[in-house]
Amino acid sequence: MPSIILKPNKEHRLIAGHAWVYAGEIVKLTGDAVDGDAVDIRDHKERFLGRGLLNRKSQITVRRFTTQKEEFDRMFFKRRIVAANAYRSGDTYRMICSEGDQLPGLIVDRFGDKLVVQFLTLGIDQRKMVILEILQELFYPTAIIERSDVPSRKLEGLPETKGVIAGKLEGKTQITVGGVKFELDLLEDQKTGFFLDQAENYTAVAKHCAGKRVLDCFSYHGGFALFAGKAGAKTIESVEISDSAVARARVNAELNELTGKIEFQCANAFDVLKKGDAGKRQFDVIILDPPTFTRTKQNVADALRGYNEINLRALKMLPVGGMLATFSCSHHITADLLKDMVVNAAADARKTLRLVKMLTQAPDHPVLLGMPETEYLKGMLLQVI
């Protein structure tokens, strides 16, 4: 087997869990070998740490899927696809989730009987065949739909794509989430359709809706604000600056039974918030869930001058007992990063805030304690006392 050879004091990093092997810390690569292949990992003392697959056409050259020396078969794609899928349920859930399912790269969102799939790396991508194969074969789906229409594909060598490679999709897909109902539009909507790893906080933050007045900001298809009108929020405004999420955003109230009672607005969240602030408005509940702010370490800093602009504005307008829920899905933000942020905005806002419940992604989007990356999702729910 193959092998990449690591500089001297690289293994930690992978020792403690990590999958990921950089361009940096190898040394070379013995025997012969092509992008795509399996390799073995070995420290600079050539001890063995695991064995994933290769790509030097990516600063991130090895993704590691096992510490074991298994080979990368059919069996070996199966034991692991079977033993993610046990460890969910439903029928709307992340059935795999990269590095957290130990098969870094392939993403697999189940709809019902649809799956949406992503195939983000060159060497998962050159194992997509099998990988289809197996999914027929356990699951059944009428449709899986391809989204790999990510940019980090390029970053692998790879183009981008996208479609229906296997059954039939037929118009739009209905699912139901907590007991809201969402219409998808599995081929054109964001990511792979829908944004499940906030599957768990639409609940936790409508707990504290009933009777309130609830704005709801970045709202995509409507999520916070359908379930905070389910828990019967006194008004609710849902801000997205979309004007096509806006209408299934639409959608999904009617078929909530919900229409009329959510004020939609097509519009610039960071506008109607500084406009909300220099007009003294009030809310009870605010709901702060922006897409990233940045995907690379170098912009944190302008990206945490933009998380405190919306916090601060949205903590000038929440009285004495409301509530802020507030969140980043980029990696590059650590929790303690959006503590302190949000800590400076509420002390420009003259707040005082109490910790209610941090917020992450759902269980079903699995975080590998060795690996930072995989936790990507955080948030907090606050009340200013």
Second form
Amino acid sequence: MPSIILKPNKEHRLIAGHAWVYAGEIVKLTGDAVDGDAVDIRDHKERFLGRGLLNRKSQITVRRFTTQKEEFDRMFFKRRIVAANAYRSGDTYRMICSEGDQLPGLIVDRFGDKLVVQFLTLGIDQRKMVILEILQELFYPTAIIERSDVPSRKLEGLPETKGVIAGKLEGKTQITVGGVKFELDLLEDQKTGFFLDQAENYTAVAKHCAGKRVLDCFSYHGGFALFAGKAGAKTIESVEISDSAVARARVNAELNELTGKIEFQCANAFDVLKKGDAGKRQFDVIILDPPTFTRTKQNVADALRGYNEINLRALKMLPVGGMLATFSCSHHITADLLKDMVVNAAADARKTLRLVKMLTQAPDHPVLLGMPETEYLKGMLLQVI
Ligand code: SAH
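The form predicted on its own done, now the form predicted together with S-adenosyl-L-homocysteine:
Zooming out: every chain and molecule, the one shown earlier first.
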């Protein structure tokens, strides 16, 4: 088996469970291997650290799939897929979550009888056919939709692509999550169609919404607002900048018999929060679930200023007893950074906060313990006391 040999001291992260080898950590490649092939990962004394797939076009040159000496044949992928699926239950969930399921580069979401897949790396893209066959053999989906229309494929030397790659997809899809109905357009919606990672947080926040005035900022298709509505909130405002997302949120409200209950605003949440604060408006529950403000380490300071601004304004609109659910989905913003940011915002807003609950991604997006990048969604449910 061809091997990549690491520079001295570059083995520690892998020994601690991380799955990536960066280009700058490699001394050499022994043997013949082309991009996409399986290679062994060895430390500078050539001790075996695992086996992964190679792509020299990518800064992440090898992604480790196993710490054992096993072949990456059909049976290997089948074992991995069966194990990933056995870890989940229900009929709508993330079935395979890349490194968290020891299948780097592969995402599979199950929406009832349909599967949505993303092939994010060259190695996994080359194995697309065998993965599709296994998925069909195990789950008999009525349709498999590929959503490899993600910019990060460029870093792997791959074009963006999407489409129905097996079976038939007719019109929109409806799913039920925690008793709430959502309409999905599996070919056009963001990512794979639904933010499954927030599923448990909808319920955690909704618990505090009965009889309350709720403001859901960065609402997308209305997730938090719809759950708040079902939980019997007194008033609900939903703020989202994309008009197509607002249109879908309205459809979802109708599906859940919440038409008229939720006030939808197609607006910039920064402006709405600024105005609300200036106008001394008050809410009992505010949700802040913005898109990632930074994709790089270099922009963390700017991103924190953005998070600080919205959190400060939200806190100012919360009376004693009010709740803030605040999130960051950037893996560069650690839980500690998020906490420090909120501590500063609370000090500026002159509010004392109680941590009701730490929030994170749903368990079908498993965290690989030795790999901080896999823990990307951080949130806190806080109460003003
Ligand atoms: N809370 C949502 C997911 C939010 S994703 C859910 O649970 O499904 C972030 C959303 O913020 C996207 O829909 C994006 O269109 C929207 N967005 C981005 N910038 C915004 C802004 N300045 N004001 C309001 N919405 C914004």
